[in-house]
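Single chain ahead, by itself, as structure tokens, in the form predicted alone.
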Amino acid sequence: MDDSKKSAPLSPSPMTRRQAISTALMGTGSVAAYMTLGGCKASPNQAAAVLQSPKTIPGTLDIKWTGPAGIGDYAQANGNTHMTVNAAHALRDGGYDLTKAVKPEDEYDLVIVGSGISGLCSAFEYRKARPNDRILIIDNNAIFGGEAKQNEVEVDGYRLQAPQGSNMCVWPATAAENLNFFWHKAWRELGMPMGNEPDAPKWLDAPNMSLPKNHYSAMMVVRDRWPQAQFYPDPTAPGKMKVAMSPWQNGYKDMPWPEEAKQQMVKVDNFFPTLPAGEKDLDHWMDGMTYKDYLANVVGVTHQEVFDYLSPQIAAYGTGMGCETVSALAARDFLGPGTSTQKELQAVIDRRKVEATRFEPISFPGGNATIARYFVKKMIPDAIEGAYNLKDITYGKVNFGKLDKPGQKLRIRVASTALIVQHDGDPAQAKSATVTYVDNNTGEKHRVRGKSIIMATGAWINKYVIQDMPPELREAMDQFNHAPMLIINVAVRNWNFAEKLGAPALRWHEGMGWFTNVRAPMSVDGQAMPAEPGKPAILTFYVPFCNLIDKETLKMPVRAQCITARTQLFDMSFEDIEQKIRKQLGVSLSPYGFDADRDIAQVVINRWGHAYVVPEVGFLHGLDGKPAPREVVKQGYGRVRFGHSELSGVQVWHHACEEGERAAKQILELV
């Protein structure tokens, strides 16, 4: 690396309040509002009404902004790529001329927009009832899966996989089924392994170190099982880092905090809520305040160090934003410290004593990409090479020519961006609706007609694409706010540094990536990534932006916070991000033999502009006696229904399946 790269700052400069206000004024007119995880874009007519602000990202982006995406089936689909952003620019600038009529080219019984886990489960559920109906799934990405995609790289002769986003299941699946926890019946119906098979997969530990089997457990919930090295700037040696090892084990003694802050963090760790007099239930009570208000007013936290410590934990787990922004119930749903009752904790302890309900979180090599691939293989057998087993479905090549083969009952049409969804007549009476989309590769516009439509996409897309939505539905969708996430996969030639540290889990209190861990590789039928410290691995960073925007911004409305964070994500080039993560790892790990120039083989980034709906106060249960906006959206209208994990408020794979299943069942009631 040259000197300019070595001198890059550890973290992006926080946005000023003025920049945040400027961004907020752009509203949904900023380009970030049109980034998608796997669905469609706004129609030019509606976009023109709101896109009067200056360009957030000037010019046309190219591959240098996206950065290298690895190899294999997902090599052109690492998060929101430059192609996705450029398509959004074209929409914003009226680049698609829809004044000329495009006749419907084909008719389907069901058209699904979005091929993430929700969209795939919608198709799967619908086909069980009506196997001979014709279904079309369209998606603007280069491959199916939504956020359930993976990155693949090759380092020193080893092929490595890591998740782009959606990640984590419960193992064995028999325990998940017995507890109905992190479980959906589709798992068994798809023939996914349950854990009691002779050839069930295993997760490998290193020769001298136990490794987490996923990317979340060691962050927060099961932290005592694996040592965690926490890095913070050394106040006595500028440019150097100090380490606090699993600081919760000694009362946070080594953290650079005031003594009272350490005591308050210990109190949070050991706090159990009780329902106040006059309140009906814990969930509704906690949904009525932010996590910060709960910590301050109920637990008694006064020090900002505690809020800053907890924010990236709950944000990366699934809330998208931190203590100041999300409800206490959202933090509770993601097991935030101080939110579980003594009874709930005892139930967990008791379940672990019974073999039938004993489980642990795990990760497939590419995260939940394996689940998406099972859906596709089940419905279009030839779409993934190999037999119908875990090994071939996980590692087999996608046969893209089979996804959209003429004559199939189910077709998946990738690289196709939906522009307009509109009923053929009055929605209350119409028997069909038309979807206008553009082929991302050729720029040609097409129309298809569906007797019914499922929008397996988020509200940030739906409220712009759908033309004849009733006002109350549009009002409900407009209350959804979405936080960005950046997933960085760093392929290293070895992880000897973790063995020398004696810790497979690492956390930083300054820098771009706040947490990572060396993950136990899955072994199936003898195939696995290496588990030895001297061999390659991928370090995955789930990076929220709650600690990367300034404190003044966090005092602003939630929408302004999210837009500010999203703008910051998209303003960074790949080179910016690569330099920062290289320097962060180099500075903190060099005392343990790590050399960033020598030991980092490749960096792949995945930007998700709308990764999580923000479960702010009242999002889950509503306020002032009014229904929660998500419940309004679930009703749908006319021939259109909505199925997306955001409607659960807790965006994990089984909730994505539940929302997809619900939407399919609603459609089946119409036919």
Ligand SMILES: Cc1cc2nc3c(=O)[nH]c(=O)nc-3n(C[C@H](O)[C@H](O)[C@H](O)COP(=O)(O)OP(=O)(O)OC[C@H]3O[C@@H](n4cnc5c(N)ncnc54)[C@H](O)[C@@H]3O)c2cc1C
Given for the second form:
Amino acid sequence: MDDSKKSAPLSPSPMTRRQAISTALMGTGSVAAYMTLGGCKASPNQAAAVLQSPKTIPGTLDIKWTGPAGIGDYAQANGNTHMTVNAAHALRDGGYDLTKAVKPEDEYDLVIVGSGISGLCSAFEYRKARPNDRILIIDNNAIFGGEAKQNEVEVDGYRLQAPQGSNMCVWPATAAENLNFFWHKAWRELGMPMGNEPDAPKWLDAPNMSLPKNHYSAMMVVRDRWPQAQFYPDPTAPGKMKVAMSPWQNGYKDMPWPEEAKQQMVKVDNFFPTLPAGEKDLDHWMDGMTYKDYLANVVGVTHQEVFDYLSPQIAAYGTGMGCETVSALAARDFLGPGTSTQKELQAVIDRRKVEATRFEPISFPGGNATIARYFVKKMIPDAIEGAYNLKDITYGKVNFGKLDKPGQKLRIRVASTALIVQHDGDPAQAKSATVTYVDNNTGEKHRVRGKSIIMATGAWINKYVIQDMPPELREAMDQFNHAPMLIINVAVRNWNFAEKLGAPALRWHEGMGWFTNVRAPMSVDGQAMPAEPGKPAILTFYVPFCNLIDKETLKMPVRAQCITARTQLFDMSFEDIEQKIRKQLGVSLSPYGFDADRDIAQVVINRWGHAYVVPEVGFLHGLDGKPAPREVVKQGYGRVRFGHSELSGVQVWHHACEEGERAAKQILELV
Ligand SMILES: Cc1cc2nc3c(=O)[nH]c(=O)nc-3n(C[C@H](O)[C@H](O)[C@H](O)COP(=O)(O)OP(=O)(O)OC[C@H]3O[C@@H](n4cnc5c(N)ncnc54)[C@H](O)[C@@H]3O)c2cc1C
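Swap state to the form predicted together with the named molecule from the form predicted alone:
To see the whole picture, the full complex is given below, headed by that same chain.
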């Protein structure tokens, strides 16, 4: 279809553009800029108060805050635990006494801080060129993987896994590779299944119900394939919920909205942008305004109901915050409604007609934890028990003793928080840098020296850890803001309710658990979680905070929004969260035979205080002709390079690989 035949949409008014730019300035955390530019109704004092005292939680957290974390390898590593948060906040608040000299213990060719997918991919790439070099990876969690970890529980004799965060990839991998979509060559190099092997995994449907194969498909992008029950409070019966079933299919007629809001939502669903005259390209144009301004000024949305409907969708997908906060381009990157052109949509339809490019989103039992495990198994074969195949790498026990074995070329040291990274001398001349870290379990401090350093950690950590970074780098990092996410894994003894309801996907318009679905289990070599409604399963809830914080906060600078959201996440006890989710499921699903007391076996929470970098206005391409801050950070300095997925602005597993690979290549040019 030809886009040019559509009438050009209105370009944003000068006022809108100014507002967009002011939003970006506010995102730097400049209260002065915020107050001068105005245009926001939240009290400047309120914003200043949030920005000036970013101490999200007082005192020291304990295990009660973290809550039970299930069993197996990840039983002490559910999201940000009290151990990791206490250590990070002590670092931020100067709580470590570093005056006592700690002797350098060891020297490595490369020290990598962070064992998420980016840090692991850095090591993988570096070792291709220099297999005999000594590498140490330090991570503050009890296990490697970062945001790509899993929870495991046992219910009624069934062992169940679910992602803690990172979830979706694309299948078959041959199609991902052909399209270069959700793809990094490490997948093939690691020997991960491509989908054309005789023993390739399958995903199981329930006897009477098709199930989404991950937690993102039904949320938004391929939502038509599964019925989605949307719950909202029943205005006629306090304490009860009403259901709108897949409301996009019937013009949102059952939503408790004004008629005009329904019409606007339909308009968004069917809207295709075209480039206004005088604009360079769609991406740059959309990077210059918030998604809300785009919806309001280009699409013509006026109703808050529409913004509130869309915000958690894009936030959970990967922008962290909603329409008011992130750029229209960020929404476009995460396939936000109304942001793809007709041509792009047609391309999606066309490639479904060709087998080589026909794909669907899937997830491994513990989500992308499997990708992290492949990296580790490849580089330290005996670190995960079993053979080199999908089944054993997914389910094999981690042999923690082998991760950090003396004499090994690659060592992974978990439960160790990097406190200081500093060059040994002038960064421009230095031949090495020293990393001081604390053992989270013993409190002992140690130092290691690296001829090169890769920080596979986010800006919120790097700013505090790195001592001698040039001012332009620090300034660039200061422009990164990060939003929280809460992932709640609710292990249920059965999910008969979904059959009675006629929907495997559920969304709430009020309350704690925003979205979940029953997920199709992966079957490999005869091993699979059950796929029957009468048997146990884990419901994974994706909870962004953009709709949970109050509307006044959304008028504050982006930094203040994120701090407020994070405070909300960290202020809740495990019991608060557990009670809220139990109540929500009880109230919503009891008409369908669900009894929260009887049917919920266990709740595991995963708090991600800095889940996603927030791609606010200008974050992806820069403003006023200046380079985007992420491009400045990517340059690194001295012996230090940065390789975290936040630097892509679109946090997904393959971008984590790309950033890790780039950082490794930069280091290889130095050595
Ligand atoms: C809720 C959620 C859902 C997601 N869903 C998907 C999805 O479906 N598909 C997809 O492709 N991607 C998804 N992603 C994104 C993607 O998987 C992540 O961007 C990627 O895994 C992050 O890898 P990373 O290595 O860049 O960073 P991280 O995983 O953040 O790794 C950094 C590591 O460094 C550690 N660290 C931090 N500070 C220190 C310190 N001082 N000392 C030592 N170690 C430290 C951290 O604890 C962490 O382990 C999701 C992310 C989240 C949060």
